[in-house]
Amino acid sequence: MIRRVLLHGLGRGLLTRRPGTRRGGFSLDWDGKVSEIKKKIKSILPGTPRDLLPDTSHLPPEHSDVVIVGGGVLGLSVAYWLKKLENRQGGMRVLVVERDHTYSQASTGLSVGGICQQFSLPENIQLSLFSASFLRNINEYLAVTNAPPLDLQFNPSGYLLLASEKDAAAMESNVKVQKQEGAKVCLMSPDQLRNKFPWINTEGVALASYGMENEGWFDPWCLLHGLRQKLASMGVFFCQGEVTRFVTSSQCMLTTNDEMVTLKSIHEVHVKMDHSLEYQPVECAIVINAAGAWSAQIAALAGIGKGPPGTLQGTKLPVEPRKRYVYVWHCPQGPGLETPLVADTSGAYFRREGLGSNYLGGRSPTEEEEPDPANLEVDHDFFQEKVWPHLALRVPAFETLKVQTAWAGYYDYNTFDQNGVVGPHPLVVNMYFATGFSGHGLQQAPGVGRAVAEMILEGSFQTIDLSPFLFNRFYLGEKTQENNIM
């Protein structure tokens, strides 16, 4: 729309149409035309104050098949799949939008980057155990020519878990599910962790599980420029701006149950660009909802949630920003580099970062300390009080650490089950989800990626079944929980 208000204006003044003219119906008035025609000319060359064409690089297309908000690691891998997986080559136009483009504030680069299968439920560890699979052969999926390979920086160290007396039968019970799905993790005994790792001290840990393979950190921001490189290649559009407003239609039906409801589509998506009052409508057929922590806003744009209490329309996305906090600190005497990402019984964890005796971590507060997530600062006085103390009791030459830096990110929340949310909305019907994963999104979005795009092009889930993450559970109140969450 914008684009074609300016190249209509383009014209106008310049020729004139004058009854009985010659030459094609046109009169040039020589005296004062060529004079305007030389001023527009000079207006539109390089190094002049007065551009007549503006540039609209940075807005969005008019019409995109998919619209995707939230340019994240889980937004850009569905757009990956959603062309990987499109039956004709360029037949499919996808738009990713991203408020900030320097991804300041974003989960993606804000995390520390850590993969696992140790998870209490099947689809979980089958996301995490495809996703390891995508990083280990990352450059036969992103590869792009003339740009050189892509190095994550795995490290395959492991996860560490531990558990105390009571929740020990709960981990023999997650372990075993682990092993049926294929993931490499062992029990250990206080003995045995005390012979495979010395530096710790297995003081209230009755029982421990080890990640053996796939499991590890890697540079988040990798992952990211990866992505957004490849699917530049595969023609994918980007947008930097905010989506302020969706433009639905909507019709009345009945239920089995005899109770009407009311379907919406969303058909146009307005994007507000960065610093301006201005903003481009997009038409749209589909809506992919990745905004993680501000997910639960964008669903209510589409009016999800602002119905009777009880009812499935009043039923919101129970997502909402969480701020943690990590830590990182220096200790000579520490773990060495063999140290997996250890998580404690009192929740508080650690890795090593790097080659130089650094680590980093941290601990998830209890409902009562979470702080407020209206901004990114952080709470120093948060580690000394519940974190370090639970480090020094369980990494003794942790007693002399000396903090470096820190930094505060957003885990997008479940509130209800603390799982992820994807597929499509049962009343908003071509808004489908892929958000509320409480802070294991990012190892697992290669496969959620992958589910997305599979329920928007075949139908229904393919390769991992991920019907119990369905919005649906929410309004029928049947929770899909997981419990390893850090």
Given for the second form:
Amino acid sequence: MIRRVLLHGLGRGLLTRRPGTRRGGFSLDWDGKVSEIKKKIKSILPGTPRDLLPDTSHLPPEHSDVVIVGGGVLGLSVAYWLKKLENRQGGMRVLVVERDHTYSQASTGLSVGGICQQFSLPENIQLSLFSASFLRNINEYLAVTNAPPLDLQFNPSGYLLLASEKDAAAMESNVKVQKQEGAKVCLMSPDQLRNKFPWINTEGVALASYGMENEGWFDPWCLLHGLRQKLASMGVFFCQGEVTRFVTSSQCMLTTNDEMVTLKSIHEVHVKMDHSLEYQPVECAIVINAAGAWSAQIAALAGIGKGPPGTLQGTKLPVEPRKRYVYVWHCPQGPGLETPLVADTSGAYFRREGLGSNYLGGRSPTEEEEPDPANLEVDHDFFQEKVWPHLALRVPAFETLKVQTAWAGYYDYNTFDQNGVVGPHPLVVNMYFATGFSGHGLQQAPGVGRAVAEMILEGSFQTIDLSPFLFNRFYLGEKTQENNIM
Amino acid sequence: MWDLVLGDRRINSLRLVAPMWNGTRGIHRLGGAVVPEGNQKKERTMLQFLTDHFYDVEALRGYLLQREMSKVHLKNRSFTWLEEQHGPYSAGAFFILKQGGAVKFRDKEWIRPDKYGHFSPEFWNFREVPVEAVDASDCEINYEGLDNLLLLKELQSLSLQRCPHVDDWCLSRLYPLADSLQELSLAGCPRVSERGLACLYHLQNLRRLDISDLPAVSNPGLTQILVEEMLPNCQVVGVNWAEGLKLGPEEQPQDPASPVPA
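Can you return the structure of this protein in the form predicted in complex with the partner chain rather than the form predicted on its own?
Every chain and every other molecule in the complex is listed next, the one we just looked at coming first.
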């Protein structure tokens, strides 16, 4: 009997709940009622912990051992090596502060992505060689469990540098230095060049140097993504914000020559959030300036350069943003799959892009032609007048080409000697620089990151000696000139 | 536990690659840096789920991956010190045979290790006899191991089929063999892409090149055409890019049954 009652009751329940046949639809109302009941319960019961305290998940932590200003490839590389070389796992808290999480103006993403060892300074060659081996073994260095391996899209096609009569002797001595350091570069005469690459017009070329191994170009976004992923797994903190203030404390000391020197030390960094006045003071022990094209502003915040000119206090960081254009064009009769990155005697360069007869390239303007770095607008006339004639002269197939697109990016240009600034500042004792690479920062990032990490953890450069790149040279006037800048 | 991960897609030579993410999907994903989230969620294995939730499992998998990598490094250690005592050809041959490949000296028979990995020591006497052909299929040669392979200066035929660690960087190292190398096979190498194939331009004496079945090449037909243009004297075997092309109206094949127009 109970069963019959149950069935009967259930049956009626089912009948009453059947939608469609009855007007009103009891089922719809039921869902609405449930959510209303939930809301009522929530308002009656005490709130969740999230409601009691304000949400601060977008703010950086209040204390951090190292604050890295700038989240481009150099900043991330320093963070990676700091975490990798620290003696204890989790021994150091590293915070990377990046103003723009879309990296819309960062030099890393807008870069052409080349890596080559054809420099005149041995330190630069060693940095590039190490970076090549880092990129080759990137899946061992940046391995994250459960993540797919990185594919850098590396093109090992090499660099081909052309030299006119007056530069030929310098090129020969450079190649000698490069070979001594272990780079695989060979010299070619114009005849050999014509044999190897029949699409080149060797008029005006006296000598060429061709990199056979460890040279080419790759995808910088992939490197950036891989570094970010690995750093997140290593426990590095990321913050999107802008550094607006350094709070420093000073100490007056006497040198051995009885001169007074004021040594400053940064103990707090104010990080301001986007589109708001909110800021977070981060107590820190070490600050790394990897802000690329804007490094001079960060240095000025720390008081570097505020003093009478000609003194160490008055020596500014000579890094400024310089705008460079990159143009992409299509040329169906252009050079084939084997094309290296060709750098002409005039400074114009180009390389292949993909399988579809697309090429990209550009040229560094002379000092008088320097465009205004206030924005990243592209000047197409520059291509017509200053780049195309040189390309068409060197590669006759480029007389008919069609520009598809173009973009502009910044070089963090070191106006003193076009080489990077690495290492601590003599007066602001806990600010380390990793900037000013004037167009070859991407290819030297792994090596420089390791050097800065060694400087911080061990006190001196251990593997590659980057003493010629210290800040002191700006005050002492000793230029570490690099001749092969593109 | 590995059965859960590999399922029915166990490929021995790719064991380093397969357990760490979804089987063969992983190989095909080498072309892109980021896997779309939707695809990943569907095929997540229990091991991946555990890795996301337990530090121990993550650490264990990291340790096992490091161990696999150090095994490969050990296999590719340098044998160049054997060169003074036995000559470059024997040193290089020893490296190949240790890896499991086969070697052919000039005017001699192929020397192949048996299924236990043992091979006859007669090649130690061939001090002056150059190695003509190397069959390193399915061997775990990587960039460092090529140091040993490049000792064989007069190599004419090289087969690197299905080598899991041969990638574009390795291809850029082959140019010292340009004078002698006539035959090269890269069929089935999962890491070789069209960017590495561009380095084969230096091998001007190459007469036969096999680039079939390269999963990392984005456009096999176009790549085949570009490689054929790059190496005009070489017969390139790979994709038949002509099939599937539509013929123009004047080239329509005549149907034998229809009447021949007068």
